[in-house]
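Take a look at this single chain in structure tokens; it is the form predicted on its own.
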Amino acid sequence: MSAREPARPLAGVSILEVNNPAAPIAVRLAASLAGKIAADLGAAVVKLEPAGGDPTRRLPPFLPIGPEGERSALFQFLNTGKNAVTAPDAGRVEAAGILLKGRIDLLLCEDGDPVLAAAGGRGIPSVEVAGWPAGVADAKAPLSDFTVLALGGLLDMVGDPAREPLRLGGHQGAYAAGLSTFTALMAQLVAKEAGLAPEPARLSLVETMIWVNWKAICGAEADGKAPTRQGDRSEFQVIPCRDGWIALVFTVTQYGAVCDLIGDPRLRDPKFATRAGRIRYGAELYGMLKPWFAARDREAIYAEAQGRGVPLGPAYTPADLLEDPQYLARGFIAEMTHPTLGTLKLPQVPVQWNGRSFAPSPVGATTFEALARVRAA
């Protein structure tokens, strides 16, 4: 850090990540998360590594240059700011346990790791990220990032009935589940710093989603039955333009706006004029819709509708994003130079501190014999 750069929100606090060589992916994904974040906020993280490292590198997509390894662009996004270590292959624990001897204010690991025991005996305030809710940890499904949104009920609230599940783009659940995880990790942070001890947390990725999903259970308490996916009869759908796709969402109360955006006398018609009779007859709606979009760029749409305050949402893709106003506005994307990639861009943290961002910075490596004697003094 710049000795002309305030310390950052975090500076100060001391984490180690402990990456459970048993872990499934999506709970690695969750972890990781929360310690990046922490770690961009200024905090130091420790990442141990099982042996033979974390298999996030080398999981695509992957950059095009750089050692093997290093070339993941999802391992460098999720590390920033962390020092990488493996653990010796002789003991995983005990290589846990010496840096926990040292001075390590949260411990941050996955899915029953034994390390757990280890930093509870030293009274450590500890955040675990699980796959499963408590009492059903022995459940033999497989779980995966889809998995988790599909027992989180999402998958059944978007897409067309038709067809199969469409996963979602990206982590979106594991990644839910990490911003959690951070939480957790504050609010034992707070807790110490308040003098009290706070009992182990512990995260579920299924549990997550299904809060993620409240519209779900809200929706089965107020008609008897969970929300299900619509397909073209949706209230509000994605709809092709000419250079790409347009989420069209409004409120009931903005449909005329609606109207005047489109400009079609036959969208007044008294059958559309209510929320019931919009979905009714919501086929013939977006029949008269969709031509209007498909003759304009994704753009001069939003322009449009933003005068007339309407809330459609271009559908952008990641490359789309760098170049996007109100991301280049706020300093969004960050160039982050590393020693063997070369200069990256990455997303920083997506909230300010008095004002300020915060840029990553490379994940770095050192070995454990070395670590564990900084740790130890």
Contents of the next structure:
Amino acid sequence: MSAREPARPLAGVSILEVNNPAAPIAVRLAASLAGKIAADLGAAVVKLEPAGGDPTRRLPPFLPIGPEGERSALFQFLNTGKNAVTAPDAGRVEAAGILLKGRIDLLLCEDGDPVLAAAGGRGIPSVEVAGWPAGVADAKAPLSDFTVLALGGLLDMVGDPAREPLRLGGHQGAYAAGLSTFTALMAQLVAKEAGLAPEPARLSLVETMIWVNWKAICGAEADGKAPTRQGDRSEFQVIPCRDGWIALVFTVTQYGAVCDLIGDPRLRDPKFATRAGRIRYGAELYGMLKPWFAARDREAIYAEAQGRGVPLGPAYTPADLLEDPQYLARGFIAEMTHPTLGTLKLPQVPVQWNGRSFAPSPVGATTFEALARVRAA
Amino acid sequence: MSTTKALQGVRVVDFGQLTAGANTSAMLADLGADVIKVESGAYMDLFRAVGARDSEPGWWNRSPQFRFTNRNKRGVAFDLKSEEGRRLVFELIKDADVVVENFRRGVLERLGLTYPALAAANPRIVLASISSQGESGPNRMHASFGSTLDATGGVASITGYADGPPAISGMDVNYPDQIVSLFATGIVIAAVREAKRTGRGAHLDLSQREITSFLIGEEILAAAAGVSATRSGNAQAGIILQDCFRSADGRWVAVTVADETAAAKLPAPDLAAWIAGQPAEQAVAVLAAAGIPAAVSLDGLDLLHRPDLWGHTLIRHEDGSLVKGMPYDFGGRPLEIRRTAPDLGQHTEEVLTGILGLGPAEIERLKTLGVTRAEPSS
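Switch from the form predicted on its own to the form predicted in complex with the partner chain and print that structure.
Let us now look at the entire complex, which starts with that chain.
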């Protein structure tokens, strides 16, 4: 943040993010994402890492160069804007207690961390990120981002029905919960400022994934049958074009526009006129569509389809996104100068606020003793 | 007092459609905001039609999808195509705190409801515009539908079998539609807080595609340094073994073996063969006891019968219907369903009287003109 930049929306808000060494990594990723969003929006976020450092520092993807413990792209992305401090070997909870004696507006913690009790005693609103819903019988069972997708039913929805279910790429089980955690933090903040004496907030990765996958449950409740992954029998498919892949997506009212785009009169066959017909004869339909796509470049297809209101889109890679004209025009990909890693490019918090965006700054580091002195003062 | 009252006194005018917009407003309602959903006979929330179960009169009020996502709101029918309807909605916004919209770009301008126009009438208004690509840039008019954004946001490129095409979450998930409200709600709350402190509202420009890409942020950061991710099925960099294995009872069991320490605790050297000889639940129990994350891949029907996993995310209302709850809880309490999702125009008269202060004659006149018509246009 430059010295001349006007205050960010959460300037003056102070958050203590406490890493619990007993928490699953997926829980850490969720809590870290929430703390990062708050920090990029201007909150002063102190991340109290366990002795030995946050294990995320040693998780991929890794940048090609940089010191051990710093070159994890995952760690750098998830901790922008924060001030990281490692707890002394003895007494992580005590260390958190010392920091909580200073001015802390919100406590962000993980999976039943004993520091919660200290915050509650001081009337500091808290948000606890857990793996499992409260009260579930196997609440202590180990858990990963992958098993969260399985438990939330999302795994079942992606892939080919004849093959194993597929995870969504990245850390979506954790990150969806990270977004919920940020919202819970904001709710706790306004509740505190409204004088409501907020009770502790809690959320779990499994619950958030079920929340995300609500349509599968709604469908099962309504029809007595669960929707599931459709693979190449899916209504919407990702199909090859000359230089990549296109996701062919359209609503029921847009099939006519798809026909106009492709220009093959066979697509007007009455058996394709309804959604049910297009699903029933999907193999035949896609057999007609694919050659048209295979003969064209993805950007040409994208431009022509969008011109006709067909909401298809290319499957862009992360590298593609760095050069994406829309992202470049909006400044979505920020440049961040890291003291040892040099210039990094990464997406910024996805909101423009009166046209303003919030470029991230690298995670900072301090010692516990220095921080405790500042906090006490 | 619970945080579920945190937004008490905050009024939201909700033009949200389907999931991204309507759900953001629902989450604000769950935190105590007075959310007024604005529709009309000509412009209903598409979920009313998409989820319609029959064609009998009143079908537009019975969609499970609509009822799942619009609890705790009031609903009015104002025809925005008419001058009178636009005037009513403008009057409503003049005294509101938040407007949520996910119209196609350009519709708000045509309705005369641009941020400058709204802010001139109400400087503290927060306008949350949720769109496919955002309010600016060369692709601002591009359309998308749920899974388009799996593709254009980058998630699909790193999702899929190692030997296959990119995979999208599909029509029954539309993942990018689901996640946006989890984030947008928090941003709106932050902006309402700022408006209360400063008297100045904000136009929040939220691109669903950017939100999707944000959730693979580390891969974008790595790609900028020349390190590219590829599709690898269920395998994940840094984890020595992760996949689904078929059990003796025909279920898929998802297992993550993080490192060599975990691998040393596996019950057998050939995990796939071992799981193939076990009922799924037994395999999960043995692996969990060894400290190895494992879970049966559940489907919607399984989940319907696992309320222990719902936590506070699904609520069985007293009328028997199931609705979406909150993805978090405060003090361990479930979401309070103060009212079920509104029928089309259910609270029109209540809002015209109670908020806009109109009398019976004026209300009758609007009805006669068709401005408050509460049935779909044929």
